[in-house]
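Just the one chain here, the form predicted alone, laid out as structure tokens.
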Amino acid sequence: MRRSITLAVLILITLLFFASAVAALPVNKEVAGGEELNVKEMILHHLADSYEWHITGNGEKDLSLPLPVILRSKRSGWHLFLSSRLHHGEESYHGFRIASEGKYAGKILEIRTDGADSRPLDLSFTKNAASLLLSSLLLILLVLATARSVSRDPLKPKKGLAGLMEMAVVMIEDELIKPTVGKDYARYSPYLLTLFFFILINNLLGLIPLLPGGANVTGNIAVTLVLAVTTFLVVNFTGSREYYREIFWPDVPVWLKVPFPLMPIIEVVGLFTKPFALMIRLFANIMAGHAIVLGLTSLIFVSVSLGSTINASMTAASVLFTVFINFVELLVAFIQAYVFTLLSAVFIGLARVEPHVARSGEHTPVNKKTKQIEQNS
């Protein structure tokens, strides 16, 4: 019975993984008519943010969830309406339209009286923003459910979701946070645990083709920028005095610090390269995974004009490789959340550095018990 359930779950996951790529592809009139599919344009379109949450469609009729559009125009003030007003054949609504090309492709522009377009203040509720709120709500519910289950009977082993969450928390706490942060680990555990689960949940939701998944949240550089800046602020606002002494007056020969502060400049640059590496690492890995899945699935449509035999073989290869990459993406989703949390913990641990014990010209503080032992010996 248990083996049958496991097999059914694996089959369901496999079908969902392949559907995640097929559901994202544009089966429109141009492809059906034999024209060549622009793979680059298609991939970039599906990786970008949008004003609606696309669910499914056949090219002629799409099923999408419209999202609120919030704009502020310098001429007419604030505007609030659904994104469906800018679609379904309407070129503009109240003087606004979505640009199809150019510098602001995919963004809302305001049509001015002189014929030129300008960019209004755009605070719209996009797909990535909606997915961020959904994932945050899901994370809060998971944490509260786990905390309630543990508080009822702390000594009883947990099963199901509560047991999985408890196992993950203990693993991150004992194997990652404690060894890297040091004695002040309890102060930073809430932030680092939240960081890990937030990234993991958004990575996993990005692999699901339908609501509430399908958004490229952690593959959006704006999101990874905010996460990296948050770690940067935590590291530098809680750093010890010794941490800043090593930055502005490191233990190197004096001629590397005076008259030209070569080493302090390098250390200061290092302050900004660390969060930059965090931002690019997460963004590039998640975006590349989605791009590979879409690229492999597009082989089905690219090979349509090459004949039925070649198209059939390419379809089979596309299915196999797409499912394989999606399973790899499951592992990548965990690894990237783990690595981002690990590097953040390492940077925090380096910022909590203590004064060196053996430094020339300084005396190590000795407590009374140690001094008494030395005198007796």
Second form
Amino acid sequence: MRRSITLAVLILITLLFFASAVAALPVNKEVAGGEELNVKEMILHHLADSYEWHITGNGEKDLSLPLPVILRSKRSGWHLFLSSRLHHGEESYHGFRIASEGKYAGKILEIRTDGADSRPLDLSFTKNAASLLLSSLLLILLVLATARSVSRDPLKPKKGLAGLMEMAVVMIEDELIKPTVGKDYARYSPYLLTLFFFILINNLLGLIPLLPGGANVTGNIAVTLVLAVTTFLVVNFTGSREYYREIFWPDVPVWLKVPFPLMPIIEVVGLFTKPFALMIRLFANIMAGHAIVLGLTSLIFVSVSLGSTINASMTAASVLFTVFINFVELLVAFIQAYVFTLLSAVFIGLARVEPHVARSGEHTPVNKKTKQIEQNS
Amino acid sequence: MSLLTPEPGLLFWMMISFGIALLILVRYGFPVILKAVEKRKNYIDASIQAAREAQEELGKVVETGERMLTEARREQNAILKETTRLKEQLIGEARAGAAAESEKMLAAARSRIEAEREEALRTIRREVSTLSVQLAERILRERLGDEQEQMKMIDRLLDEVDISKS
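I have the form predicted alone already, so could you send the form predicted in complex with its partner chain?
Below is the whole assembly, all chains and molecules, this chain first.
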């Protein structure tokens, strides 16, 4: 403990020293004087998807991994080329360019002769797509390796990664899926476990700033949309008869259902708001985490123009806060994966309701519990 | 705002990535792990159950052993008691037998002694009577040597007969 405190203090002093040294460099002064850093644009740029996997760069020269661009134009058909052909703004390739501003900033546009550039069907293998595929493969490898290791000798407790994975699987199964889904949980637990680990691994990879990670995957609405739609499909395709009866003919006074079906409409809207809330919750949490980290990092560059002393202290503060926020994000990565899975399990549990034994509005204990969970979150 | 509009391209890749992951993991990943864990859980449960049963069995065996031991001890005591009793009985019987035997022998000896004594008495008596007759003969011969004396004797005897007749 004492040693780690000493270490932290040492790191802090070194950081301060380096920060002041860097701030004193003439290049930085020039940058500070030259172009003002647009923090909002920088953050939005980093939060958004991109056609190449940026690794590092100093403004003039960028080191990045080019990714394939796949386009389908209405006029010229399919196109496949590397993203290194297109650079920010200026250049165009085969009549395509990356928009630098406007509605489609950062996206590929097809240049048309009449000036109204249009957006082609863009199936490019972007940074997020690559990250998704990578994390999916990683997850598959991890789980299959665990499965293999566990099933080879099921009676022996496992150590290392397999043991960790097994523990996590059992924890999610026993503490999340079993109590919330209800009695036929075994049918749903593979789906819910996949959901949990998929979100978790993508959240965690998003926290790593270097190449295997760094993509804002679960903070992208398309990703959470697919996850939420999958849950929606699972919930509504395996809903019980009682679930649908409660939607279209709920236990309310008849005048709320006939002639104007007020309650059924509310229930049907509820069908869609549940996955919608799932989608927004995960997206907003992860995106906000990335935005905070980016904002704190940009503190260093914003404060350059304020002089080296302030810049140095702001750098130290920025690093400290970034480290802190990263720990919080680590927590959030787990919590959001857990919450998404928990709510999916709750919705599944609610869709598996059985006719109440006593029809006088008395709920079964399981139902009561799941409803409570839903309200709390 | 572009952050809130899902990109069709990313939707497509997400569906592919998540779809592949889902298909593989739902089929070959998690059910295998869950089954293995379940198996181990069952094994542990069964082992605990077996251990508990063995414990119970052991307790029962110990109890049975103890019961058998007490039983054996009781039996031993009973046997010991029985033997003691038998021994005493035997000794008693032997003693009684011996006493009876000796009694019998004594009685036999006594009766023989009695018989011999009587025999001796009889012999003595016979001897004595013979002797007395001889003595009487001799005495009579001595006393009734003359006539007078013989007559007196006859008279007296006759008197005696008369008296007895009357």
